[in-house]
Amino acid sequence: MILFLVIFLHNIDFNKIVEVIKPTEEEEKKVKSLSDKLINTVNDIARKNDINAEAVLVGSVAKGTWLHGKGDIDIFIKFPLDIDEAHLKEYGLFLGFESAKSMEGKYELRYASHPYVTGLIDGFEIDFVPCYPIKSADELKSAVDRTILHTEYIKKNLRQEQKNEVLLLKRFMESVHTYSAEFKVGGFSGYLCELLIIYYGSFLEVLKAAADEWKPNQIIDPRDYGTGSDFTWPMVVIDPTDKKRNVAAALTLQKISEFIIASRNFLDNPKEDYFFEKQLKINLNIIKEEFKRRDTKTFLISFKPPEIPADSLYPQIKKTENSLGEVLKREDFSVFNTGSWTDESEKVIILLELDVWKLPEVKKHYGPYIWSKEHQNRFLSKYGVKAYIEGDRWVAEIIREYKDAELFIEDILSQNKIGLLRFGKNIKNEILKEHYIVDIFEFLESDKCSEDIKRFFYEYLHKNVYLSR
């Protein structure tokens, strides 16, 4: 069988697929010359008004683990340790800010553990990123400042010959969807990657090992400092630069398993296909036949994003949703499934998939067991005749309140209601402000089903469809 594989996966050319994901030259002499401009004009703005701070270059750039056309560069502001936060904050971003003016370069300012400057220059993402130069973790300030490390330690420990390892192990999962520590995403990061190439070798260990060995609540801790088990997440990746964090916190456990599956498929049929972005065929009236053939009924809630970040839209987004499905339940409806999609700025669409969505007139009420005679009493002086005994239980037939999913969801999007859903509070004002609820035969038929919201439909029908070639 191993014989087999190896035979098997020689039909895949890896030096080729590596050519055309890894820059081309010509890319990375742009890249490095812009970086290298960058640093200089952020220290000669530092330097003509007298702020003691450096940049410096971190990243995937910096370690040389970038996949083609993907080079954002990460400019990191270095301010004395002694610098209280105030100070950082305020001439990191005064630097930011200058440095992508005199670039010429659009510029916003955002917010992670802290603010920071993102700008586009010359056709490159850039963010300049106010830190502190910590030599360990135990300096630590803020979240950010643990980039250099992670930057210093991948360039001391990962070889030259696996930075094309790497590469081939982002894109692959790129490609099968379980790339990116954002929320959006969920699944693994950068660096992450990064690590999991030194720990196992070489991509193909990388796929062997999930395929065969990860477990529940896998542990990896490079430098065995046995702090795995002090983590109670899907998988825990100890930080050779803190023992106190675990790489992998940003990845759910949904990822990970589409990353085993992937892993698995690839290494039972491999193919090159998994090292680029898969076509979907999308057709809208496949679309409404396969919702149609579910026999389920599809409520969609839409309304515009807050104007806040992505990296807080989508936990609120996801809050929302979670909350709506949860107070369905509540009400006796039976929630097959739920989604959601945003372009971020336009829209917001909360998919909701019910199998029971009427509700019959009457419900039963579970009252308290008969050995508790005072509960007992109360049960009784509230619903009288209408109480009864099952087992050794009281319970009364009552009037339901809701017998239609729709009005239910209308109601309890309502300024009277709301409160009993639980999000962030600017998705609460933007669905009082405004919110429809249409039916998904109803928003298909319409002008507003885009592409990529015909993307999200098909995505959601198919959901292991990136999985396999």
Contents of the next structure:
There are 2 protein chains.
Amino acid sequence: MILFLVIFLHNIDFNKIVEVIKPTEEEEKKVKSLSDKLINTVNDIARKNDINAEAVLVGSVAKGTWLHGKGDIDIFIKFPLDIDEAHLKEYGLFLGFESAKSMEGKYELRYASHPYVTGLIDGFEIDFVPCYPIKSADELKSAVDRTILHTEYIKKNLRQEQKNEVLLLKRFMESVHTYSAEFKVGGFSGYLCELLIIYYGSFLEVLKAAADEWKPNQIIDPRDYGTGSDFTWPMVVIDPTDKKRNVAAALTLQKISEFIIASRNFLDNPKEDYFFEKQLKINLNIIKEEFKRRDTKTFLISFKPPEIPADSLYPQIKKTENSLGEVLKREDFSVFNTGSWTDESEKVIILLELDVWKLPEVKKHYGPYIWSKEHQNRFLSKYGVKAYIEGDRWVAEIIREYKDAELFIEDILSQNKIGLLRFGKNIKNEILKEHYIVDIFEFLESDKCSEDIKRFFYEYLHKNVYLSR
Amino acid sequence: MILFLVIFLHNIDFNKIVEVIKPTEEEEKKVKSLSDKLINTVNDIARKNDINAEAVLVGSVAKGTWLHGKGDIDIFIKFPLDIDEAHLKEYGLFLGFESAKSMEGKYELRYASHPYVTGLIDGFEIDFVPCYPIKSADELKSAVDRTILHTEYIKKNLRQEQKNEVLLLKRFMESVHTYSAEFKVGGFSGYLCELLIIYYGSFLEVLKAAADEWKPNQIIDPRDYGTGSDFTWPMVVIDPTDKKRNVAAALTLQKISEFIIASRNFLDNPKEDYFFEKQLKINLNIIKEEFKRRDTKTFLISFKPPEIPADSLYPQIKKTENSLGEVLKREDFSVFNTGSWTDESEKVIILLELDVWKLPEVKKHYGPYIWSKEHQNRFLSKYGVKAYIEGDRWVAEIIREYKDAELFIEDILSQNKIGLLRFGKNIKNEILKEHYIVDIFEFLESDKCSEDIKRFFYEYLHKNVYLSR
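Let me have the form predicted in complex with a further copy of the same chain next, following on from the form predicted alone.
After this comes the whole thing, all chains and molecules, with the earlier chain placed first.
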């Protein structure tokens, strides 16, 4: 197998790929000098204002595992452990704002698990994040504090020659669309990539493990903490810096599976194209033709996204999408597939594709088993003459409330009925303010079908498209 | 409760009902004298032909529990236990034929668990059944032998005044359509009625037990054999003459439930009408109107019944009906209800009512989980580009073979496909010879809709109609 692979992979020149995907020398110099400057700036401002704080570089730039063009700089500002959180935030944000200002960058406040300042300076995205300089996970005061431990762990354990392997793995994952722990993707985080390289040794060994060895509920426990079975998750990677944390907690079963398939596809027929974004030929007429050929009924629900962070928005949209699918099924309609998309600012689209969208007038309503006279009488007092016995169960033939899925969707999205859906309150309010329900063909004919939306439809129709080249 | 019942049932004169449903004095005299004559005839012919056999009267006439107009006479011809079965049949049938002939009746050979002669003499149906005069179930040589034990047990244990209670129970069950252990009905046998009266004491006590006490898998064990839990059946009544036999083995869950509901209905509002067949007003236009209002799609499949005994025919039809429902569901059609009917000689009708009978072109075909590369490759070699991942499972979007239920039914009843249905070979052959598939409305407009078939449709649309008055 190994021999076979070596021969087979001959046609791939990994060094050449690394040259393309790793930062240029100039880029590296620029990022390094900018980072140094930023750290000095923060520390200067802290000293001048008598704030006991110290800036450090963390993240992929600090670890030397960032990809060409992705040199986002993460500056963590460490405060003494005994300072309270309110002051940490106040001083931290002050230092972030002042530093960005003095470097003549744009900046704004953002929230993750706690607030931080993000700025755009010299074309680089910079995050200033206040934190506590903990030495072990036991001292953890906020989720961001881990980043310090992670950066230190990788710097200490990732060998120099393995850095290129991380770049290959990240880039491969990016172009097969399984990279990023953001909720939008639900894929592999950068730290997870680094741990996999340390654990398996190289890019190819990670892919071979995924292709041939990974099992459902795969457990990877680099430091043998033995805590893997404490988690129930599609994949468990025990954090070497915290035995109580699963590094793969944001990874979905879908993305694990997609990475496994992409790995098999690559190993079966390796191509350099796997390290570059796939170019799709997306044509409106072909999309129309494909939806027509399917012969199903597809509705689009569109509305404005609420103003909440992307990592809150995507799960809320997904929840709404799933809940719509569920209520449709509860009304006996049959849902073939669903999908959703947002540009995160102007538009959310939820796609509902049905294979049964019209139903007859009559409907079976199952009641209690016949054995309890009390239950029987309660049922009969309501359904009286329409009831009969099936086996040992009461059933009534009643008039169906919704014979048409479109009318049902319209109704469920109105003030009176919307409570039947399960979703976050932000989306609920937006839908109640304004929403549109349109047939896919009506939408495709309209001028609202942007390139991004076309891509969403194309990806919906060709779900595995990125997993092969 | 008892007091309440007595008051409430005041308006029912059970004596008056018994007078109507029990045999007239003249009828009783006629049946008794005919029975005596038949027994003497058989015994005479046996003696003259040197056959060691003795005729006895068994069944409801022997037990004094037969209803007015139902005086069918069962003559069992007992042979010594040491005679082999071939000779028992030969001599038994000979005696049956000769006796019927000498009484100037019509007669023919029939088969239950073993062959017997049935004749029509003086307007009464007479069965001549050869058997062994066993003393206990341990000696059982054929299923009919039990009848001797049953007759003896009832004669010994049913008190004189309880015979009228049996008549009331049988008649009640008859008119709520839960009487008869034949497969056509799947209801309560005469022997089971008698045992229930002995066990509970009276007609009203049986109804009260059914209405208020019976539970799922109700066990009644008159002689406390303790063998009830050996059976898994909707209802278990241990035969007092055989602890290994469930007297209620032919009783369906449906008929138990219907009897329970009819009992509750009667006790809630007792009427003499419960002892007489319900008169239905069946009108073709109303049937049409009701099917139309349901808004479903109803197909009828009709063919000639095979020439097999009714107790084989009905289960075979039911099995065919169920199997058609199952294959339709397997193709993603939704079956609302099914029904079937036969006149046992010229026509079988299977009714299939669907609430989803048209489906789109595309269909999901679920494949293996992604974890096994071997299974994956087998699936992909077949479904290739149409396959994608859902969670950790492969699924392909394929072209649906059948978009229309009617076309599917036509196809499944053809030579090539019929093997996919599960049913007895007799019906299969008849269907392959000739069958018709028609829409209910087409059929209702045709001249083929006899009164009996109208009644079948009416009963299909009003399933509990006989359970209340």
